[in-house]
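Form predicted on its own, single chain, as C-alpha cells, below.
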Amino acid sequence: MPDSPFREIRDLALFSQMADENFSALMRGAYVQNFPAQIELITEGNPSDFLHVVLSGSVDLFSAWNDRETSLATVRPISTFILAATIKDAPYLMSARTLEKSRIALIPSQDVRAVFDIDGNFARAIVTELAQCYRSVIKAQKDLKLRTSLERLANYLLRQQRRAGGAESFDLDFEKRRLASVLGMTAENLSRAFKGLQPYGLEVDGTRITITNQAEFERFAKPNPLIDDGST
C-alpha cells in the first residue's frame, strides 16, 4: 500500500491510537482504488466484505425499495463507511456510489474484526465512531419528523452556509434532485420550498444561494444544536 494513503488513514481518529503492529496488520490486505463518477461501490443486502475509506471525492449512500430510491448521506474525505456492517459481519443496509471521481481504500472486514478483538484503543475508537453515527441518525430522524419541508430546507441551507465559511452567498454541494431526496421531498416540493423561503431573505440562482436577511432567515428556521450540530 502506498505511503501517502497509509498516512492519511493512520491520521483518522478511528486508527490513530491503535498499536503500530496492529495497524500494519490491518493495512496488509488493504488496497486503494480510483473510481470514476457514478460507480456503485456496494449494494444493500450484500455481505460487508470491506470497510471503505474515502480518501478523495465523495460518495452517496442510498437505498431503494419498490421502484423508489432515496439518498441517505454523503461521505466526504477522509472518512469511513459502513462501519456497523463490518463489525457485525452483517449485510449492508445501504448502497453506495461515487458522486465524482473518487479514491477509495478498501480494508477487508475480517481483518477489521480480528484487530478489534486484540487492540483496546481501536475497539474504543470504533465504539466512539458508532456512537457518533447513532447520534447522527437520531438527529436526521428529528429533522425529518419534527420539521416542515420549508424548515428542513432552511436549516439545511444554514448548515451548508456554515460549511462554506458563513458567507452570505454560497453554492449547493450537489444538484437539486439529489437534495430533494436527502430532505425527504420530491423535486416539485423542493422547488416550492425554495420559493416559500424567499419572503424570509432567500435568493436562488441555479445552485447559487444567497441569504439576504440572515436574522429573519434564522428566525424562521429556528436552528437547534440538538439537531443541526454535527460535531456533538
Given for the second form:
2 protein chains.
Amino acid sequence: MPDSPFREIRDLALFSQMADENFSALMRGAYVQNFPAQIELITEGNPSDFLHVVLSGSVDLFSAWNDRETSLATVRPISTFILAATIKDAPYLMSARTLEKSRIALIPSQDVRAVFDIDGNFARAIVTELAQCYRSVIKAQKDLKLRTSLERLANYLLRQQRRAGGAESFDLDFEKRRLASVLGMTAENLSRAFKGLQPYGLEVDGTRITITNQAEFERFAKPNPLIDDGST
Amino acid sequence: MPDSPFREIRDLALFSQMADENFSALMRGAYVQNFPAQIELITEGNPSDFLHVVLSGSVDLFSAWNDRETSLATVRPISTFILAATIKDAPYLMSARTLEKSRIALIPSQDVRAVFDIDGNFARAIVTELAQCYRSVIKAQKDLKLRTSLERLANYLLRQQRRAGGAESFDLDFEKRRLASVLGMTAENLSRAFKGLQPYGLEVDGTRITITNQAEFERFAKPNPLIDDGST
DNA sequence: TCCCACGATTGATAATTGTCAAGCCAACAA
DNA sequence: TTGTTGGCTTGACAATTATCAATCGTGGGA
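Can you swap the form predicted on its own for the form predicted together with the DNA?
What follows is the whole complex; the chain from before opens it.
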C-alpha cells in the first residue's frame, strides 16, 4: 500500500497518535482525489459517507434555506471537515464546495467510527478537534450577535492582518462577495462598510487593505480574545 | 463516600460507560451545591476550573461585549456545560447564571482531564457530547444568518410547541426579555414580532401561546430539520 | 389596602441593513 | 483589438431592526 500520499494525513494532530494498524485500516478504504474549483463536494441533508481532509486548495462550507444562502466557514489545508456528522452518523448540516482547485482525501465514515470505537488515542484526538471546532462556532455566534456589520468587518480585518503577518498592508484572502456572506451581510453593504471604516484609518484598493491608523482602528473595532483569537 | 447524590450523574450518557474507579475518582473531588436564582456561576475569560452539571433548575449561558449582552443557550437538567473549555483547559467563552433556584454539581476540570486521558470510554462519551453541542451551535448559526427575526420567532414557537407535547396551546418556558436575547433581537421587537405573526394564525396571551392555524403558521415558518430538529 | 418595581407593550423616530437597478472595471477569449 | 463576462461599486429606495420615552398591568411588600 502506497502510504506516501497519506503521510501528511498521518501528521495531522487528529491522526498522529493512533495505532499504526488502525491508521492503516483507515487509509485502506480512503482515497485522494483532485477537484476543480466550484465543485459541490457534499450537500446538506445527505448522510455523511466520508470524512473529508483538505490537502490543498480550500473549501467553502455553506448552507441554504428558503432561497437564501450563507457561508459558514472556510476550510484550509490541512484540516478535516464534517467530523461531527461522521461521528454521530447524522446528516450533513452544511454543504461544501471547492473554492479553487483542491486535493481532498475521503475516508469512509464507517471506518472512522469503527476505529473510533477501538482506539482511545484516536477518540481523544477527536475530542480535541471537536472542542476546537465548537469554540470556533461559539466565537462566530458571539461575533454575529454582539456586533454590527461594521464592527464585524473591522475585527475581521484585524484578524486577517494578524494571519498575514501583522504588517500595515495585506491582502484579502477571498473575494468580497464571499466575505460578505461570511460576515452575514450583502455584498452591497460590505462595499459601504469598507467606506464606513475609512474615517477610522482604513484604505482599500481592490483586494489590498491598508490600516493607516492602527490605534484608531483598534479603538473602533475593540477586538476581544474571547471572540477574535483563533487559538484559545 | 456517599454516592447517592452522584447517582443521577452516573446515569448521564457522558458518565455511564466509564470505569467505576474512574467515576469514583471524578466524584471524589466533586461537590453539589444549591444556588439561588440570578447567581453568576462562571464569568467568561476565567480559567475553567470546574465542569458543571445542572441537576435541577436552569442556567443561562450568555456573553457580553462592549456593553452589549446576549444569551446563547439555556442549560436544563440533566446536562453539563462548558465541557469544551474544561477539556481544552482554555478560558470560558461564555458566562453562566442561574435562571432559578438550581442544584449544580461541580467537578474539578483537572480531574476530568486526567480521567479523559486514561479512560477511552469516557473519551468516547465526550466526543458524542461535543459533537452534539457543535451541531446545535451550527444550527443556531444557520437560524441566525438565514432567517429574519419573524421567522426565527415562528420556528422557535414550533420547536417549543413540540417540546411541550405538540398541543395547539402551550406556554413559553422563559421570560420574553430573555427569549428576545436568545433570538437575537430586542424585547421591543419581540413584542412586535408576536403581533406580526398573528395574521399567520398565532394568538398570544401573556406567556400562553396558541397556534390557531397550524398549517398556515408552518407555511410561513418553513421549519427545517437541519435547523430545527433537536436530535439529529 | 396601597404603592412600588419590573417586565411587557406601544408609539415615534432613527439607524441599520437589504433590494433593485445601473454603471464601472478588470480579466479573458475570440 | 474588441466584446463579453462577472465581480464590485454606487445610488435610490424599502424593509427591518434598534432606540428612546411613555404607559400599562401584575405581583409582591409595606
